[in-house]
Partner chain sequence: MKPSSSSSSSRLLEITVISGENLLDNRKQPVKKNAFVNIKAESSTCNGQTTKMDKEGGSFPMWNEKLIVALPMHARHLTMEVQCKASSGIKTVGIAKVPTSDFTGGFLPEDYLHFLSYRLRDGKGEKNGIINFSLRVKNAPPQSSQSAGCAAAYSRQWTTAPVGMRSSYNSSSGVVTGIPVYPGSLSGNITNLMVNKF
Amino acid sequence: MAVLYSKEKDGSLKELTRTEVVLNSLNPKWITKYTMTYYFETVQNLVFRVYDIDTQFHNQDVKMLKLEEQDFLGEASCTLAQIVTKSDRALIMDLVCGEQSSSQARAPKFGKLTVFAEESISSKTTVELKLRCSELESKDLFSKSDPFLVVSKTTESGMVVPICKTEVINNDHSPSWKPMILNIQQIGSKENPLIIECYDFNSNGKHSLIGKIQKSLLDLEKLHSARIGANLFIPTATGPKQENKVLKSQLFVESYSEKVQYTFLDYLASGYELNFMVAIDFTASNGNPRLPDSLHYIDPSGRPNAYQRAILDVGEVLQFYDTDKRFPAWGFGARPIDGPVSHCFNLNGSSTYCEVEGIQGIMMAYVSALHNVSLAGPTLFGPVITSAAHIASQSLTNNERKYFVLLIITDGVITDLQETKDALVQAADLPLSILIVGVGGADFKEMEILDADKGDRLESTTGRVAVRDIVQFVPLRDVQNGDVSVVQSLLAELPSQLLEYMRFRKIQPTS
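Where the form is predicted in complex with its partner chain, the structure of this chain alone:
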């Protein structure tokens, strides 16, 4: 019998499932499946333990078995990411027995364990819906309403989360919107109720509700096949008693289709990698690295500073998606000994190559660079973004299946906002995403501009506009508390950015 555990952050093991007992076999094949959610942005550690169950316990329920009464045959551990990045989604591991540490050069053989993972089909399914309304009421005084729809889901805790929004159709009381695409996994299931609200667009941002309706995807599918409409209603009474007034207005489902789309894991399985790159801010505003109040201060106790924290948090997740684990690493805004200020120097000090080995390599190069350069300024992003874009272009020329992720860690305000925009607009057409982590207490207004999902698409000096948003920004203010969730939210969007790039170019995850 095998037992699956997840290893929690504090190192404790939590039992997830037990397999069935395979009788009298030295090469057992278990069929028990366990369904768990894959989170790209966290390291999901798994531990597998294999036991020999004595004959006397064979007619007991596996859940009731006391593991300490059984013979322990060995254990194996891995991360979920290690399994899903294998092209056949199967990971083969050596079993080791408790006290033998992995440091022992020749551990006696305890057999091998193969773990297989597959993605459940519901997470790949998307629904395309085309909605229209009839006989909407006028909310504008002198003209017809300018309606648009917002689709929201209710979470288990009762919170209403908007997931999709249509375009605004001007002056129309029988509007028909462009198709919207919903992911079933995002919604939870086809039975989950969705709230569809129709608003009248107001340029001041105070959109007025025309009517709403609550339907699950299943209901919407039925509306479509029956070709009937459903009446919208509007909450009328204010106060404790919520009453709904049913309106004449109706919602129709013009088309409904389900489609299985390629997922992030499909691209990984077909050999795509995420390649991690890092760029570190060495401007003087960080403070003298020898003083404890500096953002670059290396604590002798070993506690990581803000920069080290960010590298570790992002790196520990991304390293599993990069097979050679050779990471380009740069610094910017510093003056090497006897040189002018450089806005993109190799962190390893080399004149010929920018790569370092592993996350540990980045950490070592970072510390040695601190000893070798004097902090200066100004803060320019253009050169490092251009260097990263260059590597991404080169990889395309070599026909490699790579998607690049540049992590920029900075403490301050950039001086080359327009140059940075120019570089980003060009880079948006490449297999590249940029994560910016802001450390320290500066005002990060510009970073919010670069992170285009809060505003307009970036525009270059020549009038070129970014085809997609490739920047994610997050301030890492409270490092002391090890605010990991901040970094996780930064990483969480990467899979969808990769998918956006692939779908744009109609690249399929075939070999």
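Previous: the form predicted in complex with its partner chain; requested now: the form predicted on its own:
Just the single chain follows, nothing else.
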């Protein structure tokens, strides 16, 4: 019998399911299936344990078996990402007993375990929704509100994770937004409650809540077929006695349709990889790295600073989707020992190549760069975006199955806003997404402009408009002590950005 566990953050194991018992076999094939939701934005650790069930228990229900009374034959562990990135979705692992690591040359063999995954058809179903609101209240003194919607899901642990945003509609109390596409697998099921919040956009990033509503996809489908609206509410008191004030504003579902489409996992199975790149801000506004109040301070106790935290968190998720684990890494806004200020230098100190080995390689190159450059300025994004776009463009020319993800970690206000927009408009045609993490207390107003969630697509100097939005921005302070880890909010939209690119290029996964 095999037992499947998920490994929680604190290292504890939570049992998910047990297979049936296969009698008298050294090569069992189990048929028990377990359905679990795949979350791209988190690392899902799995542990499989195999037991020999004593004859006297053969007629007992497997759920009733006491595992300590059975013979333990070995265990194997992996992440869900390691299974789904295999072309045939099958992962073969060595079973080990106790503390043995598979690296030991003469570790005794306890057999092999093969795990198969398949995507359920429901996860290939997408829903297209067109929403509108009526009679929204004004949040601005002298003009109407500039409303946009944020749709979030609630995870099993109760965290609220945003999964989709509409564009902002200026000066309108009865807005109708462009259709949005939601993947049922991303939500879990059609019955799962979604939180739909309507905000008034403010350019300082502090958006005001106009009203909210909680409905499942099933509820939204019913609203559409009945052609009726549902009232928004605003929470008036929090805590155990949460009260809501019902508003006269209503939400309507103008159109609702479901269709089966290629999924993110289909592209992974056909050999697509996500390649991670990182660019780090070394401008003087970060503070002297030798002093504890600097954002670049390396704590002797080993506690990671904000830059290290962001690299580890994003890298930990993305590393499973890249086979060679060689990551381009750059710094910008500093003066290398023997030269002028550089706005894109190789973090590893090399003049010829920019790649480092693994997440540890990025961490080591970062610490070493802090000793070898002097912080300067100004903060320019254009050069690193152009370098990343050049790599993505070469990959596209060579017909490689790669999609690139550039993480920019910065503390400051950028000085080359228009040049950055020009670089982004050009990069939007390429297999590239850009994640920006803002650290420190600066005003990140410009970042909100780059993250074109306001609905105004970026426009270049020549008037060319970006074909898609490729930037996700998160200020670390907003989410540091909030519900969602920075990474989850940053990465949650990546699969849909990849799919948008594939549809834009009309690329189909080949089986």
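On a predicted model such as this, the values are computed, not experimentally measured, just so you know. By rigid core we mean the largest C-alpha set that fits within 1.5 Å across both forms. Positions refer to the first chain, counted from 1.
Fitting the two forms on the rigid core leaves the C-alpha of V439 displaced by under 2 angstroms between these two forms.
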